[in-house]
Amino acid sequence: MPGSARVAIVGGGISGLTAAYRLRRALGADAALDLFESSDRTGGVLHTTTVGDQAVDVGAEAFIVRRPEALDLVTELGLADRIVSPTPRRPAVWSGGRLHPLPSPALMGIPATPAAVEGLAEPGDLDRMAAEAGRPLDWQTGADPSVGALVADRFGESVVARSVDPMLGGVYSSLAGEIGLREALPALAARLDGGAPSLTAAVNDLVSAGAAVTGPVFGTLVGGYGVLLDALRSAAAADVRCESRVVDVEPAEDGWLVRTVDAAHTYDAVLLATPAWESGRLLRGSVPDLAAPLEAVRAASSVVVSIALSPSTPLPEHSGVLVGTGEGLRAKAFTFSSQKWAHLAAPDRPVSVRASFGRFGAPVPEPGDEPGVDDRLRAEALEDLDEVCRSAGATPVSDRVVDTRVRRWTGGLPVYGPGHLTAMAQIIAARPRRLALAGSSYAGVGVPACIGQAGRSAAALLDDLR
């Protein structure tokens, strides 16, 4: 069976790509692999193009090099000397009109003492902070609060607002008070559950032990995400069908039909790469318990306005700005790419910016709901980035610009609110024989969780295969 296996990956982002990869790996040049994807490109949310005669990435720009799933399949691939780290820089957080420094010693945000927000928080809440240790904690073992909420509730909400949401925001599109503690910051849960007097405790510890970690935390490719996608198809030598939207997923003996628009085909094993909602609604009619929490599940969209401007354009000091929440900008977050990432910067290069809107709860309008949107999110860009500008003492850009290029990410991410990955948990617990789950929406949102839980997946369909 499994040198002569059939079977079906729905779903072409980076989950499905590298479960396609694995699977051609364990089962052979004779296994027939097909991979069908909805949309005229594979990739899901890793997208690069080219703005300004540059490459860069529009979707998901960068990976954790401490975490071994990315940096291992990238090395498996041969493209290990594409890895990059990023500059010096650092990114700022405006508040208040004006730029601040990130806050450091923190975890995902969360200052490990009030001097890493002072400047920045209210001066009640750096009171609150300070006298934080002597508070007692009421925390139950295993409680899964909101880190908004606790958060707010120990440190205050203006750490909350312009510390804690900036960082999570930019990874989550959402807002802290809709992220479980849990999901996002295990490490610090399990340390609150182990006995730890206080937060204050809490984060400092997890800060000691992070510093003793040494290199960089992130890197990306030179060329961008392609080039990881591109190596990702050819490896993995799948029939891959673009603009072919599966409609249903249903048993059929000894294993699955699959239903597109036009046509019926059998499988021995299938591979759900899409985002849980899509997942429950391909299994609503065969699977229903599985299919309701697959479907409960919400979504987080965002969009990016990729900038190029003139070569040689300054911009501020930074990496990028992280904007706290309500400070009054339109923009979430700007990333200066050519600031961040040595290989975009050259002198006769454009100046790379990218600026990012919408989360979970603001959800940006669709084109066909606000006609002209997309002008006006080029125009809101460019306005920020001027303000941004102008508060650093440098001059406004926005009469610099040589390209812009919008992308729309509608349901990008799954928001991981408290309970989220226990109920996750479950569902690939009963998933039912030779159908497999992967995407970001099971053990995280990154493109290592991403790839690690793909590879778990095409490993359980291997086990059911044998």
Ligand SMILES: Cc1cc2nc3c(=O)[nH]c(=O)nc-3n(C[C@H](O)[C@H](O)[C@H](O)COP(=O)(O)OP(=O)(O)OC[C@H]3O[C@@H](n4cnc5c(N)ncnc54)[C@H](O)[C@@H]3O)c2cc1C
The other form holds:
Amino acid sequence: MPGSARVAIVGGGISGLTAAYRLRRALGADAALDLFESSDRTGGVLHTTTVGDQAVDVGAEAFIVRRPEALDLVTELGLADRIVSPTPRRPAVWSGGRLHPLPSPALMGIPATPAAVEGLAEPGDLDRMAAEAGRPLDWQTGADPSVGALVADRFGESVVARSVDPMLGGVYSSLAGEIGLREALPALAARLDGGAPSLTAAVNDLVSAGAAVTGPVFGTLVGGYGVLLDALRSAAAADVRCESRVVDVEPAEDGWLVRTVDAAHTYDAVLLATPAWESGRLLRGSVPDLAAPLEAVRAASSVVVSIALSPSTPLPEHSGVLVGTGEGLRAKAFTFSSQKWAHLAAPDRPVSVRASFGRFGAPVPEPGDEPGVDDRLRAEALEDLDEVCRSAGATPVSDRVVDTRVRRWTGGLPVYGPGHLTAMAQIIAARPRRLALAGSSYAGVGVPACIGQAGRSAAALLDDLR
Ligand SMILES: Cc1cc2nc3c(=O)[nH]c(=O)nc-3n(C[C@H](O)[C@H](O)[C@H](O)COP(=O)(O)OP(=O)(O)OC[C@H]3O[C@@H](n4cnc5c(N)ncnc54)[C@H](O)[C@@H]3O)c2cc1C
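Shown: the form predicted alone; wanted: the form predicted in complex with this ligand:
Then the entire complex follows, led off by the chain already shown.
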């Protein structure tokens, strides 16, 4: 059967497309791979579109190149020559009405020394940090506090709000108080489990180890993620059915029945590459024990406002701005894309900026709940950007806008709260035969992690089919 297997893939984001590609490679040309996608396009949170006549990513815009999954996939698809590294410019942190250098040395915003956050953290917290190594650390092996709780206890609240929140918020769309230590910083948790006497010692160990690794941390693709999506879709050669929302998945004979709004099809196997809460909803009727914890995963939403400014508009000399919690701006971050990525900068091309809004616990209203909300976000993005420019001695830019685009990512990311990874690993281990789970909910939110999890899920289904 494997060569003639019929497999349904639900969800056409990077996870579903990667899984379809891996299945095609393993099963060959005769396998029937049907990919169901509820929206009118594949790619999910990866979306390259045109803003000011320039191809830009309005969802994810980069990937970590220090882990192999995305690099390997891009290379396998013959796109390695599209990978570019960021310029040396660094993001700044917005706090107290001005820009501060990004704390360094630090581990995801957790400073290794008080000097790393001097001028940013409260003076009392600098003293607290300086004394931390001498304070007894009551660490239980296997503990999974939130990153925010641990850092606030050891280094102080201002370090969390002005250094850790801005870094983690950009990745997880959640504040540090909502994010589990083992989920976001497993190596730090391992150091503490291993007996590090203080947070200072554990962070310094890891920062020193990291300093030995050279080369860029991030990369992106010339042409945007759309280039990868096109190549993946073509190599997967799946029957892609957009605007086909799956509403139910249930066991049938030796496989699974997949129901859309207007049809039902049986398959030898099914791979759900939808967010955990959606996969839970699909399995509620047939595998309730698995569905309940999946449905319990919480969703964080955000909105990206992409702005094209007229060519050569000057911006502060940074790759972007990360906004401290409670620091007055409505945007939570800016990416100065044309300054971060050299291939987006040219004297005759618009200057690209992205503003991000919303996070878990503080979502941006939907247009149905607040008519005109997108116009408000556009205006707020530009007002905030002008304020940042003024504070840095640059000219305000809001009169140089040539195009904008608002892209909403409702439920775009799962919340990686304490205990999340353990709960997800248990679900993956308990999956029924011939049903696999992939996506950003299970083993990390980044694109490389999604690609890795999709590969493992496809491999597990292949084992079942054989
Ligand atoms: C704004 C933003 C910026 C980000 N930036 C980065 C970054 O720079 N680098 C990085 O590595 N990561 C980034 N991430 C994270 C990363 O982009 C995502 O975790 C990843 O793309 C998720 O891919 P996925 O395929 O698992 O899920 P998704 O992209 O969410 O895809 C799931 C798909 O399933 C479909 N679907 C849902 N329900 C159904 C159903 N019932 N039937 C059929 N189809 C269904 C959806 O329409 C969607 O297309 C970012 C995330 C966000 C939200």
